[in-house]
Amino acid sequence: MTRLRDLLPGAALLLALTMGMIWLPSDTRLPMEILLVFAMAQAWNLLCGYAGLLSFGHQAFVGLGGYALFLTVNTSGLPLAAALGASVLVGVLAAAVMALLLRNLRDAYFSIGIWVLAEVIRLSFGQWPLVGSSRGMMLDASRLDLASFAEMVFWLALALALATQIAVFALLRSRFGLGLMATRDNDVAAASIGVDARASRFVAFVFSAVVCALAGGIYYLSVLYIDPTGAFDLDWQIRILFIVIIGGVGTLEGPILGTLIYFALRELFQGQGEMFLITQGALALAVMLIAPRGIWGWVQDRTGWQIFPTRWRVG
Amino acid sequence: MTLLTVEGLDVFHGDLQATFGVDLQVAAGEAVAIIGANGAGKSTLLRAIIGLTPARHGTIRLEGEDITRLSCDMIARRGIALVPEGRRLFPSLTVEENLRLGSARARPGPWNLEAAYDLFPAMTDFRHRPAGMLSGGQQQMVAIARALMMNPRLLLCDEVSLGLAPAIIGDIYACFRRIRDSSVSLVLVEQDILRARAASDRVYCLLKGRVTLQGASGEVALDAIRAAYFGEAAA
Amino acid sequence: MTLLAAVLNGLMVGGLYGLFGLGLALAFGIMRVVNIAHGEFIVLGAFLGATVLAVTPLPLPVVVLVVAISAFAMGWLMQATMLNRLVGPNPIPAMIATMGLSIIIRNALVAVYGNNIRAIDIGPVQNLGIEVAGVALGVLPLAIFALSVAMFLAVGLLLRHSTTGRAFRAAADDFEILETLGFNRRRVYALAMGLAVTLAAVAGLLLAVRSSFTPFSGIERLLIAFQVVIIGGLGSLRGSFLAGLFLGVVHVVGLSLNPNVGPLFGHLAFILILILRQADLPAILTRRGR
């Protein structure tokens, strides 16, 4: 049974953050990016922190989601909602094909195998004339209402971020989530009590792919331009990785904290790209050596705090 | 002179406590048998002595030196060697390569390749075969020889008879006499009460992580051992 | 370039690819650490070599030696100070840590050297050539190929006939038992990582002598090394060497067909092999308990 007191702190936090996003900034551009990057990070966290699959190739889904949206809008004239549907569809398909190719690769082999696939996709898009090859393509904006455009993209990003957080929370509290965590902690024991590890990993993988594809679609929709170097940039993956690792992998609060830290650092390092990246790398390395469960994991180990409780409590 | 002294040893596997305040002594030149059922904590005790599983409480001394907090490789170099449960040869190395690794960090002493082949002449026939392709009995010979190459003062043997045919077990046990003649002390962990008693000077019985009985092998009655082994009240 | 020339050139590059993979396979086989910064060490070898060549009058063979020694020290230090604390049944922490390290090295190289495409100029030797069976072959590529073969043989000898090499193989099998034989596991690991990084950096420098590089080349090189490991199998010197040759040929022939696709053909060949070999992969790849 779901208790109200399990849901209240998380709901309050999300409400406060949402209000902050809506009211504080004058420009919606930065909040939109924050929300999208957060959604990607939380989805990747489900995959890495709960399903135990470390992916270095999620930039593929970001780019594919963006391209799916551009191609749908430019070639079919379907409404925007359908174009976002195309992003979802491509995310699902790509994830399914990758899962098939990588199904026998575990651990490190999976991590780098998916990276190779992401590179193949990037290089192929650079050779594909329909999407402008390496020059990229513009979004046909003739049927978009440019007056309310920025605001609409912001609301889309907010919806995706909230939906992702709530979905991951709900997933983890369900039977599926219990199975996933059992598999992560001990897959032999989990299998012996009837948890299908492959199936639950697959679901987590597809979910993370779809969220990244949608986030990519919304992000490039706001930019109106997409090219393979940017859309399939490893930097997407580094960003996601940094946020989850710093905040706390395997906690639902970690990616929220990590996203705030990431964007705070980015403001701090404005114009010093290399120093910003070096700092990210050094912090990720330091976290692994000092507190492998990240900042929130460190706090949680000492206080037992959970804003989004994923374990059932007795009494 | 006491070679090994274990006092009040508590060892944990994760959150599970495997031994409770175990005391144990091994004199120089002595053979001590530790018997007990599955899960009695015998292997864990050996792992703690050689430093593979650190003890949480208690002390382990080797000739008076406290080795409780030393790492496994330091303990090994001070003269304790292990014949592990399940033999655990390096399967991708040949038999002779396994033995050479045993001697690479060895103390000075009588055991070398020649002495090892002399102890188990059968090993000469398969010395260049990969260790992963041997029978159980052959593997056990190599495991014992590999540990001996360290020229230990104390040899810990974990269930050397497990899964072997009786005739082969006899051969293996026959070698312990010669090993003791080279002034190596022995700790034999066994489930086989009779064999353990016959091959040792003293026996310890472990039950659920506690020493329930100890005494000279010739003196402790089988009934008392059985009672200590299975935890029944002694009649 | 004729097809035959492309194949021959591919073979010569392939020897170096094999060395990339060998270093990665050693580290992974011995301590289950996947060094994501492997590619960055390959590129670091090139930058280091280029710098030493530019600022000192040392000849190339001496520079190779200097790079080898510095790379060994870097690998040793990385393992001793960081990765030894992260080895364990879960491979993810070490991967994330080395991912962090790779980001640091890559961007530090950009900060120091800029992100231009570079090449190493070693003077007139570069243009010397001989003709074999009607195909013009550079003396330099041939020498580099010979050196990579020699390095493979040297690693083989080390693994088979030295105590350190046997300890490497034994650590891959069962590190606990190796400790009971008096070996310090951390020291064995540090030596192994030193060797792995040395192979990476020297091969990286040799590749740079014949083709261009940027601070971002590390990613591509890491993926090549990884593909060599998967195609060639873990713990097989011959497998790494042959897989390297195969990928080298695919790359050079692919580039001669379409110079704009980079490593795409190599990646596609890798995926093809992944599909063809679905059945017998798990045996090598399942996680071993520790």
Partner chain sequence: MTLLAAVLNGLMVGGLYGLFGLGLALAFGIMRVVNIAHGEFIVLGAFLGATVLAVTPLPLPVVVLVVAISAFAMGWLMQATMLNRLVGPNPIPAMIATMGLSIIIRNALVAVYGNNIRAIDIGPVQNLGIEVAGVALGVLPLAIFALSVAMFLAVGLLLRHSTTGRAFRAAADDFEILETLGFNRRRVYALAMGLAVTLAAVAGLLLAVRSSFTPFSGIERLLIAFQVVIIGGLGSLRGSFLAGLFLGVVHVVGLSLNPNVGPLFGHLAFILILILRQADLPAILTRRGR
Given for the second form:
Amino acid sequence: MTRLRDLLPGAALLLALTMGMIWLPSDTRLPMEILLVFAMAQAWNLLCGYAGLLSFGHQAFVGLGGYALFLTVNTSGLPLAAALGASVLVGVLAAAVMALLLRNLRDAYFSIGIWVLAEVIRLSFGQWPLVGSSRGMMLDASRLDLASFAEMVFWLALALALATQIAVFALLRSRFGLGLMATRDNDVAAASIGVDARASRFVAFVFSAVVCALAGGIYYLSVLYIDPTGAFDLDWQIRILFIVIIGGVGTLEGPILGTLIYFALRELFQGQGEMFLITQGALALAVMLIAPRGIWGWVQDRTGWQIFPTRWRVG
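Compare with the form predicted in complex with the partner chain: the form predicted alone:
If you are looking for partners or other molecules, they are not here, because only the chain is given.
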């Protein structure tokens, strides 16, 4: 019964947010984007907040996932499900190669290294004729049911967001999650009790890459066009970073709160680009100075509230 009580608040919140996404909006484009950005932020939060790896290059996986889907649909004629599978596969392979190249880098060196790799990938796609070089490419929509297209993309985004939240929660409630957090806190001490720090970080890295690749595939599927400038834009990473920092890094509730704040600000300052950026920067600075663990981290430190507790309580 104690375990069931631990799960109820999180289940209730997910249900409430899901119902809100389904019933409130008449236009599904904004809810779809909110869900995809949240999924990316939560996956990145697993890597940074729990594995201790600060990445500035996850926009690479967003772009690779989008291009993998477009190439699969346009050149093979396979169904959409297979094209999404291609995004997953490319995410796994890219993460594995990057992990190999960056395996000996930590802290700022890792952050800069993955950012450089992301830029190399962006520039390479800008010179690749098969994907339209810098002009980008259109998706062959002849096999898509355009009548239900927007609804289908929304449901894909909702499924990814829910699956990401549940998967991260399940991972952190497992022995793997305990080992991952031990690795974050002190990898030498974790290794001394049998935790494979390299393997734990690799799993978290691949997971975050796959979620971002799938999100990129779904997002660019919705607009039927992709180009290197947008797909590998650093703005994807900036959004994720802002959301996790203000919401609360290393908490499962933080990215939910951060996503809601980010999109509320964006809608409030719609058409006022400079004011949105100024407010976004000022808020991020204020949170970092006043509440270094983010808004939810500040609340949790003072109240002990956990909607998604990552450890079982005894008693």
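C-alpha atoms forming the largest set that superposes within 1.5 Å between two forms make up the rigid core. Because the structure is a prediction, the values reported are computed rather than measured. Positions refer to the first chain, counted from 1.
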| item | value |
| --- | --- |
| Core-aligned C-alpha movement of residue 277 between these two forms reaching 2 Å | yes |
| Post core alignment: residue 264 C-alpha displaced by 2 Å or more between these two forms | no |
| Core-aligned CA shift between these two forms for residue 286 (Å) | 2.6 |
